[in-house]
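In structure tokens, one chain follows: the form predicted on its own.
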Amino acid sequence: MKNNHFSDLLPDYLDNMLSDSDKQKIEQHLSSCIQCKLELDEMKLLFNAFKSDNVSVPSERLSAKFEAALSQEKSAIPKVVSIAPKKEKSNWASNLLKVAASVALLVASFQVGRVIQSQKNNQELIVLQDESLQFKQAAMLSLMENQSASKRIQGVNYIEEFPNPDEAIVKALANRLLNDENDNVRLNAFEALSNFTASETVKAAFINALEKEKNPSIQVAIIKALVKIQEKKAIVPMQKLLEQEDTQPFIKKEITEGLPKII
């Protein structure tokens, strides 16, 4: 039904091909409302006029020369079972539904192929990004093994493009950390290590740094990151440079306000 009304019904209405009940519906329908009952009175015109067409028939004598000829025409060729087609019933409706679902099936592959092409962009966007950070990885380690120090601080800042390090850059800063000739090397090692304390390994590095480094400011450095982050580990070590007596006073002042903070 299609607003409201039964056009789609009608010439199966006519051919007497409905169930009770929707044949009962129609003439319902029907009784008021005037334009199906128009183009009912139009349809029924257009059935009788097929009906009153009158069709040539042809002779007697012509019929059984033909019905001869084609009995000839039907022995000499081989027999050939015929498969009729089933008659389908006319059904606008079905075939509305029809175009509905192909069209309905061609938008749903439509959004398919869309979600599948997508998935395939960010996947090599990821690719692209892994590739990306292997690339500044190299660079960076590279760079921290460079003669010059202005080089190798440059691959120490380069800690900024990784914000989840894996263990090779971690271990790197910490070698730089503990084992560089130059104090603004190891300064800005430790910064970059700083933002990591969380690891293992940048423990066990201040640690040792703080066993073997000299530079004051960078012995208050990692003394206060220590203290931040109450590692028990390092009240040794602090005790011990509390003891010795080339520690600088500034430095066994900051390991005494700091100590009773670890322990």
Contents of the next structure:
Amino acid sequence: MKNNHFSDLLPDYLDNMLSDSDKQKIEQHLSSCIQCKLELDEMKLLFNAFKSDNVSVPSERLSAKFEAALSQEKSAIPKVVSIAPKKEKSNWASNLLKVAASVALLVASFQVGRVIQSQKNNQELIVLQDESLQFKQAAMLSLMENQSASKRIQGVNYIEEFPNPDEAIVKALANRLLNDENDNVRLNAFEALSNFTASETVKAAFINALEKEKNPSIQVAIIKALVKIQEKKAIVPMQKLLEQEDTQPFIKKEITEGLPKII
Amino acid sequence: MKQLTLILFALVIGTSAKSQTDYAQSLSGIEWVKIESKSDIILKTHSSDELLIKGNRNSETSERAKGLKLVGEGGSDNTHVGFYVVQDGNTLIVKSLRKNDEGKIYLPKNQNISVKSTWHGDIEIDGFSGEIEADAELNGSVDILNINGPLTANALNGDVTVTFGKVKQDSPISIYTTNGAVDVTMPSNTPSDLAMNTTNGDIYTDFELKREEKNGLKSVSGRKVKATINNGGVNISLKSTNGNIYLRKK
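Form predicted in complex with the partner chain, following the form predicted on its own:
Below: every chain and molecule of the assembly, starting with the one above.
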């Protein structure tokens, strides 16, 4: 029943806040509907009463007291005041933040996962390289024991794969230099070892080989290497070679030229 | 008819007489044949799977030595041709006992062989496809023809001359001599990593060498040459202390 009337719009009509079309509609309705007209009259009376009523103005002291109390109240609950509107205001913003945060979390966890994965891959690669190094070492050591001299040389040449060969490899090479029955293998072992003359094992092997080696090509190469690093322990075996009758003349020459360089 | 039987008879006598001066042994289960001699050794290929030592006409036992055995450092004549032959595991050891008489030895083409001349003997090897080790310990030279490698060869006072057929294996080739020349001929398309080094000699080649570069600088050392040919491949090391090195295209 009430739906047919405009009672809701009446206060606005009285305040003259309606659009012209609404205003016309209400005036038409009021002319035919007594109930609404009565209501409007009552409302007019009420409004006039409001207007005509003297608003009691608080005294200066009271208003000051009120302002003080208000400001005290305000300062007493600043957080409640500040948080409440913020929460209302940033409803959409906080949702966006949540989304952003979850996206960030996703990206971050993806990145972390990727880093961990790549670290794991690196570790696996290191393990793999380590394994392949061990494999190479095993292959090298086994090749050096092969019956075929060419294969033994291949094993010796594997040294190029090891920038920092460990003691086992150096010893195996020294063993080839000192004990291999094939001259080509001994020569190749010497050449492989000559890159690591800083090692005490290598120096000892060279001096040992100098006393033992009968092949002049290898002898002369060892002499050159020992002179180059000025190894003093080589002096005695070199002098011995100098005294031996079967030492080749050009080796004697190499020694007589080399000895002064050591001392 | 009578004539034919006579010819056949003569043939039988002939072959049996010949077989007395030759020595043959099966090579089943043998991986390596190691030959040692103070005098010349000539190695040739044949088609049967056996070791065949051809006796020399003048190596027949003299009247004075009749009923006696030839004795050498490594053993006594168990072949009746002046050689001592014994099997050691999968290796057949062959030693020439005479000191100034060349031995002609026939082996199957793919046999792995190791040859050593200990005094004045030259080593001659022709046409093998297995692995070869040759060592002229003192005054001999080494002459190797029509092989493919792998090869290790060295000499002291003699030259080492090698002619390769096709080099395609991956195990290295190492050749050096102290006082002689190294003379190697191989196909121009051989893929190889070369290392050539002579202390007091010179290096000659008609190969286009791609020199190893270190930090963009070209190696200029005349004596020690490291280079790749045909994009690199089998390691070939040629070395002489007092002689020249010759590397030729076939």
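Here the structure is a predicted model, which means the values were calculated and not measured. Between two forms, the rigid core is defined as the largest C-alpha subset superposing within 1.5 Å. Positions refer to the first chain, counted from 1.
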So, superposing on the core, is the move of Leu241 at the CA at least 2 angstroms between the two forms?
no
Comparing between the two forms on the rigid core: C-alpha of Phe110 shifted by 2 Å or more?
yes
